[in-house]
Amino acid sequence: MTETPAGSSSGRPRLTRLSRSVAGRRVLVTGAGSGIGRATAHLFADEGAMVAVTDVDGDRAEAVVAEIVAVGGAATAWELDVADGAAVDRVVSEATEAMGGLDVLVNNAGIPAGAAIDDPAYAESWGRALDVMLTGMTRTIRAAMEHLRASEAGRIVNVSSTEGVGGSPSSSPYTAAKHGVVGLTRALAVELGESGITVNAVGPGPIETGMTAAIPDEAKRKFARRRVPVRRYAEPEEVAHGILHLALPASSYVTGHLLMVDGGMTVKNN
């Protein structure tokens, strides 16, 4: 049997310094209680991160909670509508203030939010896809930037999708709302790059969400098999990890990045 020197939790010295492990960061969640926000929440939690699991609906982000401190995690549940400055300003001090400070923000809230342009109810979808999935954005990183400042690795990660690169009829409010995602993204990444804090973003492509579970399953399959390389919708753990990898204290030159979690499909020719 090979023996190998002390050193690392792996029983020999490490060659680099960055870390990649969020174990004991303060990570808070929006849109937590189910999909890809749940799905985050439950990594940084395996990973070692406290989480402030927040969610529109409060009782699917104490649900989310329960699952975490039942395998030994540490989370906290705020209700919370993006949508709401006051709510958002109150939610962001306390469980900043509960945590003990604040390394990640993942901007993840949103709804679905389709209408054709002469449809009489377009005014309405417009207002609020802009006014959660991209107003609630700018909203909650203000309310967070003292404290992201005062950490050592600070880390904003936003939620677009592969409709901020792209477009689909009769969803012009919700593609509009990503694609400020995306320029959001870009320009807070210039802004606060001095600051020592990263802003990047993920673009989900078919994800298996709330928001597609209304769509059959072949029509699903017929779907992937055209537009997807890996022929399949994801789970929402796989964006997590996308989005994990982007709140790394090791991510540290990354910024400005829109990281597409699409299988490929934003890059397939036919």
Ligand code: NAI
Given for the second form:
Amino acid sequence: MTETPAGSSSGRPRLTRLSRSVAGRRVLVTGAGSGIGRATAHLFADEGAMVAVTDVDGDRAEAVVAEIVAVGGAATAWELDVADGAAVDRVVSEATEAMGGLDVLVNNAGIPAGAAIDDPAYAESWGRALDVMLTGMTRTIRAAMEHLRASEAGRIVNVSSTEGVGGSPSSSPYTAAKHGVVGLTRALAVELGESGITVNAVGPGPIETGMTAAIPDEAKRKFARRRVPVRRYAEPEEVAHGILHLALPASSYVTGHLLMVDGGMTVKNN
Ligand code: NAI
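Target state, the form predicted in complex with this ligand; input state, the form predicted alone:
And the full complex, kicking off with our chain again.
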């Protein structure tokens, strides 16, 4: 009788050595000065990654880096407007050089963009929503491609929304952008499958961030009771954990996936 490793009946080792850690990985997050992006930067840094904290508001990016460094993490701050193609090319290149490479790109930057279809401001809202939340992702991805190809486990995680699978009144610019994020994610997952770079998205439900700060607490409670099985808004860190999972080297066979982080909102019927 031949001996097999413990727990194996096939002669294979019980588990492979795929890394379940982001320690030492080089990560760039857009819109990381607040909310979900900030929590993501913190979580990756806590887990030992090097993080390029980018945001259109450079002061916010600096503040997040100061928080991370204060608790022993490694991060650098960059002012970056994802609507500015030249700035995207420059910052992605400089941040990558500063970190010695790039393994993970988190496309998180977003803005509230609502308008009724017959609102005079509709065209402006539509243009801005698509530019920041969809075209912006193609800019950062294109700028990052050569660096991600050089990584041994390149990962792209795009932030969509429950609006990426459904819709709300007066939100069609935002909803179209977030549906577009899902399409972009799926098509690139297929296109890049062979390269080893995975492309996934997260779909947050209602989250306590800058974007939802103006909604009165009572309205939030009412909405959550009615629509969310978990019955509350989430903390941004709960979305960051979904992003971290998709970015792990060990998540190498997950690509083209939309991971809802919505407290069950999109599967609730009654
Ligand atoms: P937030 O307002 O707290 O943070 C967004 C960050 O993006 C801010 O720091 C802002 O300065 C930055 N930003 C805005 N425009 C930018 C640009 N052109 N270039 C670079 N950075 C820019 O909001 P939150 O909620 O953390 O948003 C993060 C992502 O999560 C967005 O894509 C949003 O659409 C998405 N999301 C949020 C939900 C929520 O309930 N808060 C639900 C579903 C999705």
